[in-house]
Amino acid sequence: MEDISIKAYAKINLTLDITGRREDGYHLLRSIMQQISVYDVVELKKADDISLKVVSSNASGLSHEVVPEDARNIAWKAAELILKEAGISGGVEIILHKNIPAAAGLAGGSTDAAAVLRGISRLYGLGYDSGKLCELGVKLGADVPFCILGGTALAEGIGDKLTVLPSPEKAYILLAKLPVAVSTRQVYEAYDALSVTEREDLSGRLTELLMDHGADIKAVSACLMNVLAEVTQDQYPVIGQMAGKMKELGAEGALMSGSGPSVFGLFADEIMVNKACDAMKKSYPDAFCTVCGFIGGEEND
């Protein structure tokens, strides 16, 4: 095999809670992560050295300052890591066809890195299983192991402890992202300054629903939560306004993903979600808006 092409799916956080903090400063999470059908395409070809090219298909802030074409890119770092691990002297030519908005709370960089790890394992016939790939992935970023496994999972620790879950029942997702970049570090620092009260373990509740008998859109929507939303929405009130607008347009539930600024709404009806998407584009003409769906682990190629 001399070349390979892989879809790298985005993720949203159906729940995101912070349960503590390690001595080294890393926050401990409890989050149900879900892949969605917005994806980058990662092309890999055997080469003597590592090279990377970014091709952007939308206007969602995907400049080379945001998505660099050199060793700063996590996809490049993934290639270096696995080639070194395998003792391979050759390299790889990487072309990232970017569709996932950058700096959006959608794991766009992490899913590209996961695709590079999986792709190079196939390209060079390494035969690394998902466990081995996840061991490498966590060295690159907390979301990378999930992006390797795909589908739906409860993520704990710093994101490295994963429990694979059955995916929710079918829903239509409206995804929107304003052309602003949110600093994840600043969001977590602002969260640390808050007085946090006890709250219901909605991650656990949704896990039980998915494990027992699946969860329909109403059940999932009743469990949506993100402890970082308050912090990010203080900085960008429009994020909360967008979530509210989605509910007005018929979403069963709407929430910010990750540290933001992306917002998603869950809809039961295809006609309704498409009308809502058109309305959001009119209300927020500068936003990236699209309709997508859940991706199960078996679809994560």
Ligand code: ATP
Second form
Amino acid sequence: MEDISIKAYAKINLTLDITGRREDGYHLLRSIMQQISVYDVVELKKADDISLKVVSSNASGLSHEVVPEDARNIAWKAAELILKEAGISGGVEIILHKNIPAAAGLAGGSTDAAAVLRGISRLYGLGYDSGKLCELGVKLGADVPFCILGGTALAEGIGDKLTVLPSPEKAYILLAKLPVAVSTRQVYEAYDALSVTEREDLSGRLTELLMDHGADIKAVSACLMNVLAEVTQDQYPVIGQMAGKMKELGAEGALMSGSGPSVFGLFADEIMVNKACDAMKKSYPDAFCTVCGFIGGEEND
Ligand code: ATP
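With the form predicted alone done, generate the form predicted in complex with adenosine-5'-triphosphate in the same format.
What follows is the whole complex; the chain from before opens it.
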């Protein structure tokens, strides 16, 4: 095999709670992560050296100007890591067709890195299983192992301890992101300065629901929570307003994903979600807005 093309799906956090901090400063999470059908296409071709090109789809609000085209790109780092691990002297030409908004709380970089690991394993016939790929992936970033497994999972530890879950029942997702780039590190620092009160373990509740008999859109919506939403919304009140607007437009639930600024709304009805998408585009002309769905683990090939 000389070249390969892989879909690298984005994720949203249906729940995101912080349960503590490790001695090295990393935050301990409890989060239900869910892949969605917004994806980058990662093209890989055998070559003598590593090279990387970013091709941005031209939709507004994507913030792709922050994506580096050199060794700082996490996809490049993933290639370096796996080639070194396998003792391969050759390289790979990487073309990232970016559709996932960057610095958005959608794991855009992590999913590209996961696709590069999976792709190079196939391209060079390494035969690494997902356990081995996750072991490499966590060295690149805490979200990379989830992006390797895909589908739906409860993430604990720094986000790397994963329990694979059945996906929720079908829903239509409206995803919106303003053209502001949020720094994940700054959001966590601001969170640390807050005194956070007791709250219900909605990650645990949703895990039980999904494991027992599945969760429909109403059940999932009742469990949505993100402790970082307050912090990011303090900085950008418009994010909270966008979630409110989605609910007005018929979403069963709406929430910021990760450290933001992306916001998603869950809809039961296709006509309603498309109307809501048009209305969001009118209200927030600079924003990236799209309709997508959940991706199950078996679709993350
Ligand atoms: P996460 O949810 O994992 O914290 P995110 O979705 O908020 O990530 P990314 O899209 O991964 O954010 O971008 C975070 C930063 O990573 C960007 O500011 C960008 O400079 C850098 N970066 C490096 N490689 C990539 C890549 N392949 N795609 C996007 N961003 C990248």
